[in-house]
Structures are given as C-alpha cells and as structure tokens.
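Here's a solo chain for you in structure tokens, the form predicted on its own.
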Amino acid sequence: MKPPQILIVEDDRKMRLALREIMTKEGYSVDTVETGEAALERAGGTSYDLVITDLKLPGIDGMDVLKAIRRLRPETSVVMITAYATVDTAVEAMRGGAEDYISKPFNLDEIRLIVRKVLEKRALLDDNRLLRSQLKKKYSYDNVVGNSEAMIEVYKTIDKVKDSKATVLILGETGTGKELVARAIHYNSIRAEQPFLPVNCAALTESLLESELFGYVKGAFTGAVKDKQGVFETADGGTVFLDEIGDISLRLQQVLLRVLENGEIQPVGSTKRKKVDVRVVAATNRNLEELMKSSEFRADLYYRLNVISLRLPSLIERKEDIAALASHFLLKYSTENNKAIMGISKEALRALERYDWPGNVRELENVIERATLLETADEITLESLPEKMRASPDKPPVVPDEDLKTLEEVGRAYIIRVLEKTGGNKARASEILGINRTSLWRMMQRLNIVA
C-alpha cells in the first residue's frame, strides 16, 4: 500500500530537516520546500495527502498557501505551524480550511498525533468516497444505505419507476427512511432539476393543510392579505411528497383525488382552476386497507395513490445492513463534529446488531450521533452506547412446566410465549425461533395462534 505523501513548507532549515526526519520515521513519503511559491508549484503537479506549512514564509505566506491549496487541491489536508500564535490567526486558519494549528515550540509526540489523526480522517473520507462512488454507480442513490435483499428490491423498484408520472405509495414503520426514498426517486428522475417539496400531512389542521397544498387568494379568510402559491403550484414540474397521507381528512381526500385525476388545483377562495404538472409520492406508517374498511380512507384515493407500492423493511428485518448504516452515520457525525473516530468496536457492533430497534433507522442514527459526541477513543466502544444496548441479551423464553401431552402443544405454547416476550414482533420472534417469517406465519395459521 502506498504511504501517505506529505509536503513540508518551512524556511527554517533545522526545523525543515527535523520535521522531515520525524515524518519519514513514521513511514510517510516526505517532500520539503522552503517557500510558498515552491509549495504551490509542487502541489500543482502532485496530489499530496497533507501539507504542513509554516505561517511566516518569505514571499507567499502560509495563509496564502492554505487558500491556494484549498482552491487547487480541496482533497488535500493542511496543518499550520507558527511561532506567532494568536487567537485571530488561529481562527483565520481554521476558517480557511486548515485541519489543525500548532504553535512553536511544539512537542514531537503532539505533532505525530495530530498528523496521524489528520491522515486517518482523510483515509476514512477517501474510503467513504470510494464506497459512495461504488454504490452510486450501482444504484445511484446517495443516503439510502443497505445491501440486504430487501433493500436491493427497493433500489430495483426505484430504478424502474423513477421517470414515470405514476404516483408512488411508500409504506413502512416510522423511522425506516420513507422521505429518503422519496428523494431518491425524485433526484434520480428526469424531474431532478425541478423542486422536491415535502409536506407532513399530520402536522397541520385541515384548513391549514389545504391552503398549504393548494394556496389561497387574497380575502379567502381573515389574514389572507395577498395571494399565496401552494406547494403543488410551487413544485410545478417537480415532485410533491405527502408524508403521513393516512392522516388527512375525508374532505381533503376528495380534493386530492380530483387533483390527481385531472392535474388541476383550486386555491382556497378562488373559483378558477390551475393546471399543474406534479408527480406525487405519498407515504404512511398506517394500514390504509384497514382504514378503508372503517371508512376512514377513501378507496378511490387509495387505488389512485397505490399505482406503485413500495414497502420499506423495518431495521430488524434487515439486520445485515446495521453495520453499513452505523458506519455511514459515524462518518457523517464525526465529520460534522471534527472528531477522528475511525470505526466501531466489535463489542459495540454486536450490541447494535443484537438490539431490536423499535425506532428503526432513525433511532440508529440518533444512537450513533450520541456515541460520536461522547466517545473519547478512536472508535465507538460499548461504553458510549445507551445502557439498554450494553445489557446482556435476554435468554429465549423457556417452555412452562404444565402437563403438555403432545409435541404440537409444546410447540404452540412455546411460540405463544416467544410472541408474548417480543410484544408480538414477528421478526424478532422468527429470529429467536430460528425460522423465517413466512414459516412462522404458516405455523401460526396451522396452530391457530393469533398475535
């Protein structure tokens, strides 16, 4: 493997040679120059991993070198060294994009540690760029992470429907990433250059939601002092994402159905209709078919929305994606918080994979963000995870001591106990029983188990 390449920019000969010796002993490939002009000439022809530059240089100074490197080679990290440390110069250097700032005289161990952390962070970013490039080439969907069979099916469906005008209904539990998938559909479609506007239908009252979606005209209600465009008109040519579609009123369902059927909106208080070209993607964590049975959701709107149905698996259904998701979030939050955390310990990863994740991907993201902020080591350890994840996993429930006469009765009792223990979570129950969900469902049907 090629060693990291470092360029040292230092006009003091003794300091330059000392830094070269230190970095060479660390196993790095090192070049040295005396001036800022020479540094920019070298950087123009070589892609260095790290430039260590003195602030005070003859001619072009270190700050100018920093700015030029950030412009010419934005992937190259820069560390500033100076004997003239002030708060202002430190702030200016960090704002200019320097990874760190060291004052002379410095401790040798200190500079070794800083250089190691900067290069490790760069390596992590490079690995992530490569992974993203590979995933994007294969699926072209940033931020939708996962290589499980269930997620591969999601990618395939997105790829098939992305350029159509058909409405898409995304189903899945809270926190499974429904909006991310909606964005993936939009930003990989022929509408990508046009607006993507999300609306949380559960967050607004009926009247506010109607005016938010379709706009209103001056005088439509108290406070309507001028005309206002709604989301559908603003998103003309693009995509409207209707989240929590199962929570809208029956009256608004009828209005929305008319919009989907004829492509026309009618602002609140107006007698005129406006034609719009909008692709609708809707999502819900509710069972719309059950809502239809109880007359809480219109069947005609359901079938209009459900042209393409896309179900997102819960996190416990794709536990093989937990490691990839955790690494994705670790990179995100270690970068945001300027922390050089390189990975996740085996013990911590086992705890993450053992947990049931009732909050799905969103809960995992929150856990990794918390761990990134609390962690003081160079990897996420078990101690930085919430206490409920550090505890030993519960043992599978045992069969009761009742006088059971047949193997079928024993099996039925055991399945019922497992389902009770998991709160009816069939994915978790399947895992404990060592069977897939389809087999569990068939056994429940045969043994007349309701859960």
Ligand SMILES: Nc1ncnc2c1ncn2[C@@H]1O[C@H](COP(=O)(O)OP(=O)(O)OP(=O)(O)O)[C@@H](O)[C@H]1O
Contents of the next structure:
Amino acid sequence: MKPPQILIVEDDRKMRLALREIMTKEGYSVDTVETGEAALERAGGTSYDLVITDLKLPGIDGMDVLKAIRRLRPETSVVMITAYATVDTAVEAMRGGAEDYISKPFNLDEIRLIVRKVLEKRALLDDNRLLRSQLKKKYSYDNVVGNSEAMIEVYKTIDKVKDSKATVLILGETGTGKELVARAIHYNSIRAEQPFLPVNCAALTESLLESELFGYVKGAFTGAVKDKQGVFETADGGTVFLDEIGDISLRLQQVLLRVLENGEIQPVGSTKRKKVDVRVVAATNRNLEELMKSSEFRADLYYRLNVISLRLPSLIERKEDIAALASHFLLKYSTENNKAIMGISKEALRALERYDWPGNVRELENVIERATLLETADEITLESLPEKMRASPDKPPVVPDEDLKTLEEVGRAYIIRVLEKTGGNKARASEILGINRTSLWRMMQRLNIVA
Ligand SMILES: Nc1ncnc2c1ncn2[C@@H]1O[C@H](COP(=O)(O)OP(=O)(O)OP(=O)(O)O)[C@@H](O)[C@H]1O
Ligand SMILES: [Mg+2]
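Form predicted in complex with the named molecule, following the form predicted on its own:
Time for the whole complex; same chain goes first.
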C-alpha cells in the first residue's frame, strides 16, 4: 500500500524542516512548499491525503489555501497551523472545512497524534468514498462536466453504446459538447488505442471532402501525383467523426450510405474497393428531419446514421451544471495563465445562472476565460463578466438620484436588458419593446449595442 501523501505549507524554514522530519519519520510521503501559491500548484497536480498549512503566509494565506483545496480537492483533508493568540481563526478554519488545527507552539507528540487521527478518519471514510467514486467513474467521462439529470442520461447512453460498432448520431445546438462527447465515446471504447479522426464536412468542397474521406489514386485528377489514403483507411480499427454531417452534398450522402452499408470504401479514381473497419460517429446542429422534408438529406442515410442518437441538452436546460462547468473552466484557465483565482463570487455566479447562453458551454467557456484574464481580485467578480450579464433583470434599469441619466442612456440599458432576457433574439425583443425589427436594429447601431 502507498504511504499517505502529505503536503506541508510553511514559510518558516526551521519549522518546515522540522515538520518534514517528523512526518517522514512517521512513514508518510512528504512534500513541502513555502507559499500558498506553490501549494495550490502542487495540489492541482497531486491528490494529497492531507495538507498541513500555516495560517500566516506571504501572499495567499492559509485560509485561502483551505478554501481552494476544499473546492479543487474535496477529497483532501486540511489541518491548519495557527499561532495560539488566534483561537478565532482556528474556529474559522474549522468552519471553513479544516479537519483540525494545531496551535503554535506545539510539541511533537501533539502533532503526530493529530495527523494520525485525521488520517485514520480518512481511512474509515475511504471505503465509502471508493464506492462512490466507482459509481461516479461508471457514469462520468474525462473532461465531460455536469451532473444534471440530462447529462447523466447522456453518460448512460455513452456507456451502453461505446463498444458497439453501431453509428451514433449526436445532435445538439452549437457549443453543447458534441465533439467532446464523440471523443468520450471513442476514448472509452474498445477502439481507444486506435485513431479517432474528426472531419469537418462543412469546411471542404464536395470533391475535396470525398478525397479526404476515401483517398484517391495517382492520376485521379490533376495534381494527384501519388496514391493518398483517406481518413476511413487511416482510421482503420478506430473511429471517424463526421462533424456537420447535415452539410454534405446529396451525391456524397449516397457514397457514404454505401460505405456504411457494406464497410467498403472506393478511393477517388480507383476501380477497387477496400474493406475497412471503422466506427462512425456523426454530429450536426441542423435539423436533419427538416432537411429530409426539403429533400436536402437522404432519408435512407438518416436512418442509417440514426441507429443510436444522442441529443445533448442546451445549457439553459441544465442550469444546475453552470457552477460546476464554470469552476472547471476557471481551474483550466487560471492554471494556464498562472493566475491565483480561487473561485467565483456569489453575485457573479448568480449572473451566470441567470443568463440564457445561446452559445451554450462554448460561450460559458469563453466568458470564464476572458474573466480569468481580466480579473484582478482573487475570485471572479461581477465586474469581469461581459456587460450584458451584469445588469440585474430583477430590477428595472434604475436611475440613481446621484447619477441622473439621459433618456437615451436609460433606453439603452433597457434594450440591453430585453435582449438579454430573449437570449439575443431580436424578433422577440422587438415584440416586447413594441417596435419593429428594423427600428430595433437602427437603435442598436446608434446606441452602440452589440448583441
Ligand atoms: N459537458 C462539458 N464539460 C466540459 N466542457 C464542455 C462540455 N460541453 C462542452 N464543453 C466545451 O465547450 C467547447 C465546445 O464544445 P464542442 O466543440 O464539443 O461543441 P459542439 O457541440 O461540437 O459545437 P459546434 O456545434 O459549434 O461545433 C469545447 O471547448 C468543449 O470542451
Ligand atoms: Mg463541433
């Protein structure tokens, strides 16, 4: 069994070395750092059993470390070291989720005992935790965040279909995670060791797309100086992800149908067919049934692709996941940009939860990335969110006495608020405002409103 892993955060050198020595003698595996910033960096990469942190540190202090660990690493216990004069802080630390505290000056027996006690308590809890994490693992996929009912359904479907060769059609609005889920299917399947090759069908012309998918032989067209493999061949044994499938031409739809039916491809310009073993996952944010009605999409291909379909919920259907998603992106971008931002303020979170998210998770990700860069406080505040999210829809656009506004300013604020409420839908907004769409558009231009 691995020894418990402990991280000691202490700026006083003598103290740090002493603690390291005692803990190492106890048989624990010990890391030490001098600052709160370094502690968070370490804790980001390692799941420690216990973090022992001094309260007083230069920069990020022990309370901040505690808060951040509670959020980033709920599985890690924290013990706080406080000076004896500050009983209040010890109490505050316990309230903040510390497992215990040690007050300075302490004797060695005391600290040994406290650490043993905390680790034993964890061992007891671990059985439980193991069970829970197994369950979680069963229905959660790397990087796919969200515990809402709608997402649990998605995980269950992925789980059921991942190892089959059946084609999966992923539907959902833009930015709902279609590509992410396609990858999750592949990388959790028995094909995971083989390639996952995405192709954006909307980005290529018909003939380029055909060559890209099925390859070509030398002389097939001007410039085809030697044979080239298509992705269906390169991905043999793996998965091809056909993104924006609603955008392929009718002729290619027919070619694709044949490939799906008999598992054979025919490179452009070749007379020979080749067998390939490829699993196809396709995605689109277009309405394929509508496209079928207008004869832009072949019904036979639709039914072929639609053997299993997975509809990803838009973010507004799973607002309860916003907090978890926002934290996930905050961790990602604060680490990437070396910023010590520990959380999201209540007001900012409320604003995020109130917004309609027409661009879904991608939009949320962009908002958090931007906020992480702009933020100067140690948490994301309302001020670093885009203006359209900051106004409170619960109140009319107030005109504070000390800061009287012109009619135009108030009008501008009101238009922004209505646009927010309608998720940027100008038709609905103009209805509410009682003006026609052209007038709304003109006003937006004049008042410099970007929707
Ligand atoms: N459930 C989720 N958990 C974590 N990140 C997510 C989730 N859903 C989406 N994302 C992130 O949001 C961004 C957009 O996701 P993705 O590219 O998969 O969307 P999409 O549905 O393919 O969008 P489009 O239709 O515009 O191509 C990506 O950076 C992705 O990692
Ligand atoms: Mg996509």
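Residue numbers count along the first chain shown, from 1. Under this definition, the rigid core comprises the largest set of C-alpha atoms superposing within 1.5 Å between the forms. Quantities reported herein were computed from a predicted structural model and do not represent experimental measurements.
*Asks:* If I superpose the two forms on their rigid core, does the C-alpha of L108 end up displaced by 2 Å or more between these two forms?
*Replies:* Superposed on the core, L108 moves its C-alpha 2 Å or more between these two forms.
*Asks:* State yes or no: after fitting on the rigid core, is the Cα displacement of L119 between these two forms at least 2 Å?
*Replies:* Where the cores coincide, L119 still shows a C-alpha shift between these two forms that is 2 Å or more.
*Asks:* Does L382 shift between these two forms by 2 angstroms or more at the C-alpha, the core having been superposed?
*Replies:* Not so; L382 is displaced by less than 2 Å.
*Asks:* Please state the CA displacement of Y28 between these two forms in angstrom, with both forms fitted on the core.
*Replies:* Comparing between these two forms after core fitting, Y28 shifts 16.5 Å at its C-alpha.
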